[in-house]
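Given as structure tokens, the chain that follows is alone and in the form predicted on its own.
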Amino acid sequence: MMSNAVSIIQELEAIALSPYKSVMRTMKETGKEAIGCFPIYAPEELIYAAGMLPVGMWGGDTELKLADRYLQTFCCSIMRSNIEYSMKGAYDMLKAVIIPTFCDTLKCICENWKVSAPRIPVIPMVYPQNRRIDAGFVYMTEELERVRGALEEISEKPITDAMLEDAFAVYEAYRSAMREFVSVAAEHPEMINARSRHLIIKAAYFSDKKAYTDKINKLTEALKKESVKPFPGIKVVATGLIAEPPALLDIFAKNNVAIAADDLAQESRQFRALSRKSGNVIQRLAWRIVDQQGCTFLYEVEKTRGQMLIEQVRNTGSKGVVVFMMKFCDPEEFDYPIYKEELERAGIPVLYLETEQQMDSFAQIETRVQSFAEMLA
């Protein structure tokens, strides 16, 4: 069984490490055209229902030469990388992109995209900040219907309610599989280290969700058959926008620091919220945003993130929290002092790491991770 698990892990890691090749291969295998999805909550089910392939657009480690024509250096590296890739033609296979405007930079991207990549249509969308009031919910459903209509124009065919139901079922199966995977993976840090965990989850953005879910289910079942072994290192909970580049996570593996659970926008925030059973698919998609908690990009008076992190630490037997702070991500930076204070009151150690995708030196971070691991050992 271990060889089977290792084979699946290697396959998913390869998918995540070669996004362009993976997307092109998936398009060829499925016969689907692709729609790009900017972070963080693009309505992928609508794309899937249209018979097209949703592709995650989370930037990457590329040299930034062209993006500075449109974005200042104080914009986050994910957005700058996306614009760089678009200007270099890396996204030319996309039929369109959907851009949810959660922050000031994303709002600018909508207009910048029209000139940096005019050959690729943009579908902007706005989630209401007051999403939990009746008016906010109604607006959200209308916005989703508008995006549905835009995708119908691009695909040149109607998206029926039956198609939406089928697509939503595929994504519900994916989300359920991911919740089980991260739970089981936490018991096997000797096989699923920080780097592998990240890449396995990330591979979903460049795969057909149905095929990907089948692989995850097989991996989870293989892991379940493995005996739970004592782990010589420490477990932590990760939080932030994104935990990249992969070389950064190699440092955690090297120091026997495993990620037992996460509150990362690119990872568990995508599938942790349970869907409601009532209403049509558009309403259930809207409810998923209403019911999402602890996300810095969604307005929340209660600020539940700190308590959620405390519960994750306690439930997983973790020793501390690692904050992956994307440089120049204002929403994440604004939230940090609030949950940091709550974690400190609860006696939970915090390691703060400022990151960006174009990092070329990890020496300082390696020293800090090593010191953190030694302190918690």
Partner chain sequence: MYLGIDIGSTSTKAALIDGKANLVAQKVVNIGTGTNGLELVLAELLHEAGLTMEDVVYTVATGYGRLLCDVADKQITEISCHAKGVSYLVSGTGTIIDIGGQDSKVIRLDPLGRVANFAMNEKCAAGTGRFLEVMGRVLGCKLDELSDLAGASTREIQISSVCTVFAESEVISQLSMGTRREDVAKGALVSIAKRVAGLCKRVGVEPKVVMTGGVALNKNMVEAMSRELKEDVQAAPYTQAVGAIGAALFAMEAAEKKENNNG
Second form
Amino acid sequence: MMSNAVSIIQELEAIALSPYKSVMRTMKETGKEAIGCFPIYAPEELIYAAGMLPVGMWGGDTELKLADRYLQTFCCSIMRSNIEYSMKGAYDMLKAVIIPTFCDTLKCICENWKVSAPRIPVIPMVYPQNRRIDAGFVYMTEELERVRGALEEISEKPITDAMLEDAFAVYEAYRSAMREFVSVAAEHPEMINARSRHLIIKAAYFSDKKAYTDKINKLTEALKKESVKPFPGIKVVATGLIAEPPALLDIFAKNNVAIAADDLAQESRQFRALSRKSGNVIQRLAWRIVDQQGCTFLYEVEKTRGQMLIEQVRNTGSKGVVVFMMKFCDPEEFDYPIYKEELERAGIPVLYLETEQQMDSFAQIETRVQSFAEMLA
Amino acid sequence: MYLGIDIGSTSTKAALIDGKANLVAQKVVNIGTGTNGLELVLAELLHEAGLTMEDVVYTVATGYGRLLCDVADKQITEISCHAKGVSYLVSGTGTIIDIGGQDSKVIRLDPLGRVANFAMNEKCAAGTGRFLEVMGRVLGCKLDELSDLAGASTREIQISSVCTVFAESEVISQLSMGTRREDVAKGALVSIAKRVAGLCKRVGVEPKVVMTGGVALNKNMVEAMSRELKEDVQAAPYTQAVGAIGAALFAMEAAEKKENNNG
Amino acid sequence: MDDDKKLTSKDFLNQLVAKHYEGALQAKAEGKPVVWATSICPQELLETMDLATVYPENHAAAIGARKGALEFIENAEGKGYSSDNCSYARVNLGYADIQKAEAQDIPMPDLLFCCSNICNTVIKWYENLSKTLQIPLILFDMPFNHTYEVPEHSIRYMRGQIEYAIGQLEDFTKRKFDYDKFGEVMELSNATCEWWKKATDWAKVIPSPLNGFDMFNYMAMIVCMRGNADGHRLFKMWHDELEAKAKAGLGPWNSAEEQYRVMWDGIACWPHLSTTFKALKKYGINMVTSTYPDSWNVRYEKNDLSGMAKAYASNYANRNLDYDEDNVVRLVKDFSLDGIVYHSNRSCKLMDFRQYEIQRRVEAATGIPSVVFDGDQTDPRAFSEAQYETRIQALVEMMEENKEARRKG
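Show the form predicted in complex with its partner chain, please, the one above being the form predicted on its own.
Entire complex below, previous chain first.
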């Protein structure tokens, strides 16, 4: 059983570590064409329903040279990387990209993309911030229908309601599998360390969701059969946009700091909200965004994120919160002072790590992580 | 004997304590990680104490070079070691400020002298010793001369740029406009103090505030820091060796724990 | 009305600034609610409800121009705000904590009114104010326009939000919304905006009677007074003065001649306003326009809510690259520009991250030279005088070369 789990872990890690190769292989295996999905939320179900492959585009560690044509250095490194890749031709296998405009940078990226990668059509998408009032909800369904129409044009065939139902079911199975995986993984930090956890979750972005879900379910089953062992390190909750680069997470593994739960945009925010059962698929997709809480990219006057993190810490027996702050990510940076204060008031220690996708030295981060572990031990 | 070694980016420090936590010796050499600084400092330290490595029961390394230090039994971060060292040297310390060559850090201690929270500067060189080095270069003086220079300042000038490159050009144009070097030196110290004060606000300042590291030898820097924080700030005794002393204390604890476990 | 004749628009402007802030402080003292609002929001609703309103962006700019920003910026950064966040936000969030500024005080708000046609950053900023101060927030979310024109379903969404906001305002004030008054306010706002636009259009004349840095000053009032009679009178008065100056052939300054005409892209560097102005004037460069005259040219038919929604969504910052390109190219032609100064403003990612592409396109379409310099709207730490000077001088050299070539034919 153990070896079964290890081989699935290794397979998923390998997928996540080589996005390009993985996407090419999945395209070949499934015979599907691929559509790129920019952060934070793209309506992947619509793409899947169109018989195409949604691919996550969360940047990567590439040397930034060409992107300077469009972007100043104080632009978030994920977006600089994506523009760099687009200009290098790394995305030429994509049939189109969907760029939702959750922040000011994404609005500009969407516009620049039209010039930086003219061969790959862009489908811009706006998620309404006032999504909890009627006018906003209607607008969101209209945007989803517009994107559905754009995808029909690209795939040159209609996306029927039945196809949408099937795709939604695939994604519901995926999301439920993920929720179970993260909760079971938290019990087994000796097998699923910070780095593995991230890579396993990330692999979904370059896989066919159905096949990926099967693998995750098998892994979860294998983990459940393992006995729960005492963990010599500490558990923490991770928050932020993205916990990368992987070398950063190696430091966590090395210092026996395990991630027991996360609020990362690239990870749990993708699957933590439960779907409603009523309405058609377009409406259910819209409800998912309406019901998403504590996400900095979606307007929320109550700002429930701090309270949510406090509960996550308490529910998982974690000792602190680690903030993976993607430098120059305005929305994430604006949330930080608010939840930081709430966490401190609740007596929960916070480790703040500023990250970029191009990091040359990890020495200071290593000191911080080790100090945090020493402080909590 | 218990040995603490602190290998920083620009200097290497070592300290020895005995079984009753008495400081036996401490030494500093001004070359850092990647050099023979460790050999030099150990030779000087042992010579002064009249001891050899045979007498050392346990060794803890800290600082940037800690992970590459193979004589150590254990590596502990400079955050924990500074906290340990300062609590030992200055009882009742609430906040530690360490302006290092690459990093500046602020550590808040709980009433038992343990780390309650800490913050470090981000990637940018503003607010670190590196900024002072650049300023020193523009003013044509060594780092340790900067303090005396600032001491002779008669007029407050502001260096407003955060970016080191911008600050450099700001200072050059100040000098070309005839601003005195002394006043520019003072401006540089105040600029760093402002950045570090910002870091302090992130963790919250508790008195007593103690400064450690080589920059704390700079009296005018300590004073500028005190003015920015509106708190008394004092330099720690053995200010450069605080991390090494903390490491030595950890070495003693670790050895005792090991002994208890074995016994 | 002899007094009135002597009153210049500049005097009147200064009176109105004082009246604006005193009025708001007075309202607060009398126990009336105060609103904080973003700069290009549908203020018609607030004016109709007769709510005392102040504009944090104006306030932050004023603090910045009087060199007081750092205290508030440092306070906000101490709370964990990043030095990379918008400096208007940092100044205001710092002020919300300190609540005292030597430059100018404003009353603390009871209601927040936020419109995202200028950026999404204001949503985060106002969310934080709402959470920290525990007061309600009315949000107008204006989707970014990726198409050249504003799409119909976006207009419906925005109209729906205006209608919803009216209900929120009725709940907040416990008063009925007066639609007749609303109509009057709409009419007056449109008229004021028209005078603002007509006034700034006088800069098309050569030499321009308008010194563009003056426009930065008047801008504060088009933000906060376009829905009332004072604002209307101010901009009409300013317009008439500029008209008279233009007809008399007078240029922007008494002490120098206008040699070159440029556009300034982006917000002013408030803490270095005089440095940035003097470096231009030294070479006879007059900043004759920017994207701002159009930003507050918010025009629509009276009582047409959809038209109003569309007008607010049409702000330059909320438009796609093709529109922005055409807009700047039009300015180059209409204002006979010799060059463009692009402010790469650390605070404003929405403007910055399209600037390079716009610069290339405008250069290709018009052949006029331009420079980009690094700065910030209110953070004094992100500007280098030496860099600015050098780049302006380089611009002059390029503009001179162009003129030389034209002279030679």
